[in-house]
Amino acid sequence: MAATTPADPATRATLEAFADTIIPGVKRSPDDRAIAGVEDDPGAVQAGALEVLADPALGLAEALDGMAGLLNMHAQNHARAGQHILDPAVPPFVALDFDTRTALVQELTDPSHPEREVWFGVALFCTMAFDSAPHLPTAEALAQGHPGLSLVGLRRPDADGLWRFPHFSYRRRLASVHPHTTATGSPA
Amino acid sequence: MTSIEQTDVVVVGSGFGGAIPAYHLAAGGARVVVLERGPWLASHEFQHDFLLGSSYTRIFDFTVGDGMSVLAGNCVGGGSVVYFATMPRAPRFVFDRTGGLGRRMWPSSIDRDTLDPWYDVVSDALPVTEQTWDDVPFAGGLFAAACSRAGRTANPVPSAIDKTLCTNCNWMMAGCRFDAKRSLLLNYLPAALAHGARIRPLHEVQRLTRTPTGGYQVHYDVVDDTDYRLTRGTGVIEAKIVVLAAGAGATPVILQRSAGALGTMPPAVGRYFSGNGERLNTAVVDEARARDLLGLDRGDGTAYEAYQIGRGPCVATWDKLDDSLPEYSRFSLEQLYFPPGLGTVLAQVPGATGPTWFGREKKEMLRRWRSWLTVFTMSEDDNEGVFGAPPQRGNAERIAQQMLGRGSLRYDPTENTLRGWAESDAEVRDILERDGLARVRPWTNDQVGAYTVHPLSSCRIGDDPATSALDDRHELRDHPGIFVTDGSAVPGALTVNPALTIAALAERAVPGLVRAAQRRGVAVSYGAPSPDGTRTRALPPPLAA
């Protein structure tokens, strides 16, 4: 199924800002508000975090508007507590600076927070978008220069799309084995 | 009215605990039906792909609990298809563990000496082979060299892998495309099928009821082949004997759900769950120091940068498997590859000044992913896992179409377990951080709790009816004719990878199973030899499966 992203611009911007807090990236354009721009190379948003979150296989697509609303409510409360004035032109979470977004995500994923599982789940999928691109065939994602797979340095497969490493070993003894090893190689 | 299907034996689950009894009972002449809730994949369907819906998510389950998350196989062949095939025998002291009981956990009839002949049988059947240093991938070599420099020993670990076919692709969790991993699709399952056993994939057993003649009705749902949240029908099979081997995360749930019809379950059903004391540390290796301190060179001037290359864990250090150490202080450390995807988020940044598992510093850590080395602790936990009320069906409320669900397991680690983990963390640091070789930090337990790839003990064997659900023949107490032969039956953490022990216990249970079947009027005998380990092509699913 073709990857889609949430239709509502506020939902999209809010979740992009969340994804950018998990694995930050460079702004897509000078007027990009969702991405805070604390990095010089692409992050979770460019890696496809929104496509992953909206993938029907994960079962979250219909909940995304609600999640964004909830996140913005937390952002508003956080700003109020810190006496920050939020720019009304963008959703409240987007209006926070990177460090404040980070502090809020830490709060929401603290073991004591009642919504921890929700926000950790979103963070998990954002991280997965970056390091494994589960919304794309992996070999294709690598061939297209997927930013996360490229950054981690995942090696390319052979021409048939399968990985093989014929040179895989130092091929020398690198430690003494345990003195109580059985003849079949197990602990005694 | 449609008549209910009849058979002699229903086996629930097709991993080690299911495939081994299924083979022996079928070979002995019994009519055997194996119900497996996951799909049945041919070798060419095991994909090198993280795409949602590829084999990686079709055959693997990640069940989040409260304090413990469980990773387990979900396919024909069960854990043997997704595991890393590392097959050490459990050390002798394990069988004398007392845990929190103040008495021996294992039945008096089982110790290393009595289990060794069964280990031998399974080792020939799969087969399990020793590894030499020439077989050890770079990550294992690095870990061995670091252990040696820190004054420790390190062993290449026996494995059920055909080294001549293995490409060291490290896609083992998605199934082996090359038939190099000696999963049950290459030995016990094809042998069972050859003797007339029937294997039904996507059949998820929900509960058991009793027949008027003392047999059992096994009630199942047929699961959609893509969206496991959906069912495509229901069914019932009647059998004289039921062998439960759905895995330690699922077997007790089936029994809990059956208690209303079958009567009270033994108190140990769904209690005493062990995560095999598992814990992960991820190190980021300093490449220059790996070269200078350990003298490592891949031949092109690169010292390591090889996290991706290999076949799971290949080297372990067993210095802490020392029977003179107190219980809970004994553990093995094994070099491990954990693929991108589910686990990465839990790896914490060594020396982080901000958030430990996300953010800018996490991205910097990811930049050095090729230089990661993960170290796997298997220690002695306190069997503190307890299952809550069963979900409506299966063993989890499924969140995603595949793989991800929320289960009812609650695990609150005791001081003993926490101390063991802390001691193993310190050992990992001492080995890897020496002279700046690497920076290391354990995975966070704050988000999904601890995690185990080796769930055990939730329906265990023992001599004491108060603390063991099964007698030493694996029969469920007070419910004759129901046997449990999977990891649930293992009494406690093993300090090493448990698959060979689960398989050896299943082999050991078969003679008793055959006698029970004979008493129930099944024409079955015991004595067929186990598979000889020579088959080289995995069992493909029948076209109509």
Given for the second form:
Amino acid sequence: MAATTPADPATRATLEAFADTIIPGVKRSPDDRAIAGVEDDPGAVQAGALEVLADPALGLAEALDGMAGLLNMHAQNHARAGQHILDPAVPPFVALDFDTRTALVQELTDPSHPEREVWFGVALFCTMAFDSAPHLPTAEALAQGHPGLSLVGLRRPDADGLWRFPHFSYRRRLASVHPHTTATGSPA
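And the form predicted on its own, for comparison with the form predicted together with its partner chain?
We keep it simple here and write out only the one chain, dropping partners and molecules.
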């Protein structure tokens, strides 16, 4: 997957704020508005959520500006209904505090919401960025200290780039290697 992000700063900030609502992380700097900073460790944004969303292979890249606009429209309506005052210096979703962002995302992903599939899908891809780093080769993600892979304790491969597991997960060998299996593990 190619690592790209949306070019428009408002789109980028809005989608970062959404990703941070799904898996919160630490602020990148004191003036970071997109990341609420409710956690002390890196979250979905640092894990590459925007790179995943913007990857051409996913097919969402052309829709991200529209999705951010729709999310900001929902944020304006939510703020108006809750009598929240939004800072006009940042996109509306970014202007919401973390608890209000969370409440809005809960509404958008509720089974009764007509756009549920869209927002649930975006949330899923943000989670994938954190849990599995699909936008990076696994060894590269580990070398970079990917926050999600580090959190689950995935270790780096052996010096030759292969992963070997000296202990069987069921504490016993389940099957013998087929006699025609090649040295690279492929069936003959």
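Because the structure is a prediction, the values reported are computed rather than measured. By rigid core we mean the largest C-alpha set that fits within 1.5 Å across both forms. Residue numbers count along the first chain shown, from 1.
Asker: Core superposed first: is there a CA shift of 2 Å or greater at Phe120 between these two forms?
Answerer: Superposed on the core, Phe120 moves its C-alpha less than 2 Å between these two forms.
Asker: When the two forms are laid on each other by their rigid core, does Arg156 show a Cα shift of 2 Å or more between these two forms?
Answerer: Arg156: C-alpha displaced by 2 Å or more between these two forms.
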